[in-house]
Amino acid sequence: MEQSSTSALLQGTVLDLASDVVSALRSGDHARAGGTLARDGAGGNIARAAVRVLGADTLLPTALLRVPPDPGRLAVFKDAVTAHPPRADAAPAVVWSHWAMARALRRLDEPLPGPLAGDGDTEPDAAWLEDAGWQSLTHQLAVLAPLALPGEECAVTRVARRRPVDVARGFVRAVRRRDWQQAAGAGRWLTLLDGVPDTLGLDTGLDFVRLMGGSDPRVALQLEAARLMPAGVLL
């Protein structure tokens, strides 16, 4: 029962955190993104876990809109990065997610302790993604959607740039399967890629995803990112 209660609390905190980010992206005010982590109900462990689920997108308003991060949120974000490095046997997507979070802190000139302090230019291995089938590629890119930023340069973005047609196929598949979160994440990537087929009708597709799945804050976050992407400026 206790484990079930903790899981439900974590899920709720993730959704509230995503809602905060969406509000900040829509309003341009990062202060509106600090409420969830400041509440007493989001205790330290739950707050850090929720930040790790949302990843670098926790600070997305800063990356896209240049608004200063909420100090309380930044403190929890930094704690989540430093206190929970990926294990040696962690899945590649987990390693990349942690790398993206540490990179977000470095862009803010936030000091990182120990081994995190000096590996800013050392990317995790991406060979596992280069040969992935288009279905798996789209799934993994949706998981790593926080890396889909204007001007971002890393092995994952290079793989995505080489395979716009495969990502487009994955987007269509996700829509047909009503996997709105994957569709929104893939759509976010597609807004940044050259060579996306005109026949895809990306704008119409994203509008449909918003209509059908936009009530989920995690979906709405990706859609807001996609909407802002053409005007986004990477710090």
The other form holds:
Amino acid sequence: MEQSSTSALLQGTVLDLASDVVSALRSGDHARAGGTLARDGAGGNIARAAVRVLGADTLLPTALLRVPPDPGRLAVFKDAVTAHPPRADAAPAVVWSHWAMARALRRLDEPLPGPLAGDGDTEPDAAWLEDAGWQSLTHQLAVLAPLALPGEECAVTRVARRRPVDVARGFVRAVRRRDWQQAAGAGRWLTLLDGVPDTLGLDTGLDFVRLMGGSDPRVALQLEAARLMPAGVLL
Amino acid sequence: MTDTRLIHHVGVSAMEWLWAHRDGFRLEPDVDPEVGFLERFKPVGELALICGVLFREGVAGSRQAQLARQLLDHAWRETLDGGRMLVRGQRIEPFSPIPFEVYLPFKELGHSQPELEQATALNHRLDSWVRFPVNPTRRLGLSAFQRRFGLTARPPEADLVGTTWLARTPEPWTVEGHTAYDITHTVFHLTDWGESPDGLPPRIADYLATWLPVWIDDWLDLERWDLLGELLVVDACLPRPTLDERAWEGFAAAQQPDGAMPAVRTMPEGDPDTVFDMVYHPTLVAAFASVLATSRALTELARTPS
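Please could you give me the other form, the form predicted in complex with its partner chain, since above is the form predicted on its own?
Zooming out: every chain and molecule, the one shown earlier first.
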């Protein structure tokens, strides 16, 4: 019972946080992205967990629009990065998500405390993506959508750039299966890639995803990112 | 690439089922006029078309070829009463293209029914036939059949290709079941049922090479075997078929031990005629996909330097 209410609370916090990010991306107004997140106690645990679900996208308005982060949110973000380094046996997507969060902090010139301070910008390995089928590739890339940023250069973006047709196939698959979050994440990647087949119809495809699934703020977040991407500030 | 034996076995097994259930290819002479006597001709025409493909490709084993020959003879002599049932259908609905469409593959395999030929020649002169109200893909098929019959296609196929859904190469994520069937039939008509893969304009072949894997993946997971089978035929019509291993293994696993291929998920229940009507088409499609894919796999093998 307690577990399920915690999980519902986390789910709600993730949606609230995603809504805040969407508002900030739409308005360009960082103040609107400053919804309060608890830092201490049980609320702090939930807040850090929610930030880890959204990952580096928590700071997306800063990355894309250069709006300074809300100090309270930044503090929780930092806590989330430092308090939960990935375990040695963590899945590659978890490791990469963590790397993307640490990268977001470094971009802000925020000093990383503790064990993260010394690991520089060492990239994890992306071999698991190289040989992934197009279905799995797209699924993984959608999970790692926070890495889909203009000018981002890492092993994951290099794989994505080499496989635009496969990502486009994955987008079609996700739309057909009504997996709007995956479709929106894949669509965000596609806005960054060269060599996407013209016949995909990406613009109308993204509008269709918005029409069908845009009421979920996690979907809306990816779609807003995709919308801002071509005009996005290079990192 | 899939093991050719697995692909081949699907077709052998399908022909066994079709032969064992040949009485299912039946007409209903006393049918309610509102339903129409011609309704039950379609399965017979499809059977003849697929058997024609089987002979043409020449990759069937002796047992499979023998079953196809027996099935064709049965359909012509018993079901169509030596073609007389086609004439009867033509007299009930003189301007319907169905008797002509069913007759063509039998004619190509050496059967003849002069009265139907005369009716076809007359209909071919009618403006009514040129504008017979059917969808663009069926119209393309009618013109292709006129050419194969030895007539001048009216309208010419070149004028019709661009009117099909596929020729527009639309957004691949909008493809639903009925669109997918339209795609497969456009490919069948453009390639003369797999005989001339070169009949696919390069732009369309590229479009299919890009998006067909997504549709195959999708309808495999949905266990829509009838449509998956047609998509596997399309794959075998492409310049570089993928002969997708996961799809072929799933397709083969859905086939029943007696060779029947369910249309969707698992075998339906009901009296034998009902089950036949639900299953004959996916089973024919299985034979069709198998023979084309086997043929393409063997061609690829022959090209591979040892």
